[in-house]
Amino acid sequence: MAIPTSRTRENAEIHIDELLCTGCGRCVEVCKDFSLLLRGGHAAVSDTPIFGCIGCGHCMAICPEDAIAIHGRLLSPDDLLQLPPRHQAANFAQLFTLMQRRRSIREFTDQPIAPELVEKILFASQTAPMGLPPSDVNVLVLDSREKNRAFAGDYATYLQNMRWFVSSWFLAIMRPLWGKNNDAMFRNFVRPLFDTYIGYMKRGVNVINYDAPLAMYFYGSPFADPADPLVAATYSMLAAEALGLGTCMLGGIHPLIQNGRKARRLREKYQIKFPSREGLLVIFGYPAVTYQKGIRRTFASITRL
């Protein structure tokens, strides 16, 4: 009963070397699928797991004797890596400083982003917790100002052809169906967004992705947890901040390219493999502006029970 993803539909296989296993039970403790148990003083594969091995690798990573090998679901012992020592990790003050300093930057210099920095951002983003393995997060990389302007132009043309979607007659029809709150959102945000994106592009001003030297679009698949691409995108912004880059997440693109034939054609042109419940476009570049102050933000509510 394997859990399917877009990348595999099979369970992984657990191999235990009884000559190495000491029966410490750590693997049994961390396997939340109950795929492992202790039998005869050694770890063994259970006959009654919940799903079967999903390939998370926890048992293989925690085994002090390297007695467990997982094969399948795009995982193998070759994927194990030695964790950096705790003293090399950022402490809370350092991490909080990094997060406080990150501002939404939409003004960039003309300096391109070196390919090795792009790879560092992607490498860091892949460390994000991304649901059931193997990850169903996909990333589209637009690594030049020219590519981002071309995408923005295509997106503005797409919106122009979809303008009926925010017309008064369509919103009047839809109001009883999607309610007062959605109606207010479309009238007060989505329709002005259409007008702004289309109007400024006609004047040669790109306020869609700001001609950023780098953009990454994180999206899922029909199997992905909706949060997965958003968490990976967040990691990308923190990694970029650590590399001296400015970032901004843009939410005005993903929701509007998920449905319909025109949206599918735009996705196909940019090799976006799937429609996705959630996704996020993040732009990156060397900041052309400098902030000395930040803005304190708050949650809508915090309930402590």
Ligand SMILES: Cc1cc2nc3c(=O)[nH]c(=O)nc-3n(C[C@H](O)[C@H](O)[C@H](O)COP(=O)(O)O)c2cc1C
Contents of the next structure:
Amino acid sequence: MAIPTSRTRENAEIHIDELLCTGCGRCVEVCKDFSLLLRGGHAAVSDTPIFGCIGCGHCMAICPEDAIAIHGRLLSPDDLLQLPPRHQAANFAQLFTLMQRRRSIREFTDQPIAPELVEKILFASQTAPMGLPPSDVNVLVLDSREKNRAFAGDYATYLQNMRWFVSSWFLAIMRPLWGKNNDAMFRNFVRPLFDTYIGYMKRGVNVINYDAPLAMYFYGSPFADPADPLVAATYSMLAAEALGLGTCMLGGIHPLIQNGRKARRLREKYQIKFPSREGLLVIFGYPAVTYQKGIRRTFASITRL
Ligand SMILES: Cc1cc2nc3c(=O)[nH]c(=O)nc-3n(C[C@H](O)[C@H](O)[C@H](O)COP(=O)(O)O)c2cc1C
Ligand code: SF4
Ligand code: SF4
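Having seen the form predicted alone, can you show the form predicted in complex with the named molecule?
Every component of the complex follows; first up is the chain already shown.
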């Protein structure tokens, strides 16, 4: 029984070199699939795993003897990397300062983002925890103001064609089905958003993606955990902040391009491979504004039991 993803439907294979294995048991401890056990003083493959090897690689990463190798689910020993030493990592004060200094930026200079920075952001955001391996997160990169403006223009045209979706008659039909909270959201947020996006675009003002010099759309697949692309998007944001860029997450696109023929055509035009339950667009650029102060933010609630 292998867990399916858009990239693989097979379990990975586990190879243990008994000559190298000292039987320390570390791989057994970290394998939460219970694919491994100790037998006769060596690690061995269990007959009663939960799913069968999911290819997370934890066993290979922790083995001090390089005695275990995983092949499959797009993983092999070639994917192992030497971890940088702990003292080179950002400490709490550094990370917190970076986080505190972040403001959502929607005003960018004309300076393009160098391709090396785009690669660094992608490279860093791939370190995010992304659910079941191999990750089912996809990224669409729009790396110029022109590309982002074209995308926003197409999106505004698409919304114009979908305007019936927020019309009074349609919302009246849907209210008993999706309840009064959704109804309130559609009337007071989604409908004005449609009209804002369409109306401003007609006047040449792009409040869809703000003509950003770079945008990345993180989305999943029908198999992905909805949280996966959101976690990766968050990492991309922090990486870009560390590179001196301004960033902003944009939630007004993903939910509206999932269903229907017109949405599929838009996705196809931009080579978006799947409809997916969650996704997020992040924009990046050199800030044209400077904030001297931040705003203290709070959670809706913190319950301590
Ligand atoms: C999931 C998500 C979706 C968002 N969508 C938009 C958006 O569509 N347009 C926009 O201008 N800002 C968007 N934002 C940015 C928020 O408005 C911003 O985070 C909030 O105003 C707080 O400001 P701060 O990020 O500077 O603290 C989004 C943020 C998140 C987390
Ligand atoms: S971590 Fe390596 S050496 Fe230790 S039991 Fe597992 S395979 Fe053997
Ligand atoms: S790759 Fe992950 S699931 Fe497979 S044996 Fe190693 S720790 Fe277990």
